[in-house]
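Single chain ahead, written as structure tokens, the form predicted on its own.
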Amino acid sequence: MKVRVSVQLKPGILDPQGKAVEQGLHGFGFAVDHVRIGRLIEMDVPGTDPAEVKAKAQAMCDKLLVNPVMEKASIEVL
């Protein structure tokens, strides 16, 4: 099955890669604030049941995909 994992900086985390791409778009003459940048990550887990592929990727997640220090990921079975 297809999983997607968006994984974000927690709130608080500094993100200097969203504070220059939020300079850039503003050099461009866009209006936005609070820009924010995370990663996308997309797999295909082996199995069937939609819960059990969902934890499968959430030991992903803990075990290697994410910083829990850092970072929080919202896991999307689909």
Given for the second form:
Protein chains: 2
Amino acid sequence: MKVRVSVQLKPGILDPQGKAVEQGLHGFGFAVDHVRIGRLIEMDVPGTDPAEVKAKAQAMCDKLLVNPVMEKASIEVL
Amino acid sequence: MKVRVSVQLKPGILDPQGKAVEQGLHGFGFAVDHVRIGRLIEMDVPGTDPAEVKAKAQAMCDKLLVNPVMEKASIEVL
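The block above covers the form predicted on its own; next, return the form predicted in complex with a further copy of the same chain.
Next comes the full complex, this chain leading.
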């Protein structure tokens, strides 16, 4: 099944990448605030039961995909 | 209004980052395929009309946020 993991910085964590993009957009004259950059991970996980697939994806997040100190993730089974 | 832009590589474009993550997951014993990594951009765009805000976000994508040669974007006004 296809799984989408959205990984974002936790609120309050400084986002230099977001700041850089925000300044770039301001430079082009766009009014925008609080630009935050995260990761979008899509993958095919074997399985037919969405709950089981989601659990596998959560295990992958815990093991490799997400830094629990600074990041939070939401998992969607598509 | 809060806008979320999901930027992903177009199908067929090689994703070395995705490959690296896929191999890492395989190394931990996870069965997973077709890992693709994209960007998730969240930002506050001034405006009250969702269509107008979405148009502004599209202009930002065209100007700075998305490489149209290799990437595609989907815009959600939250």
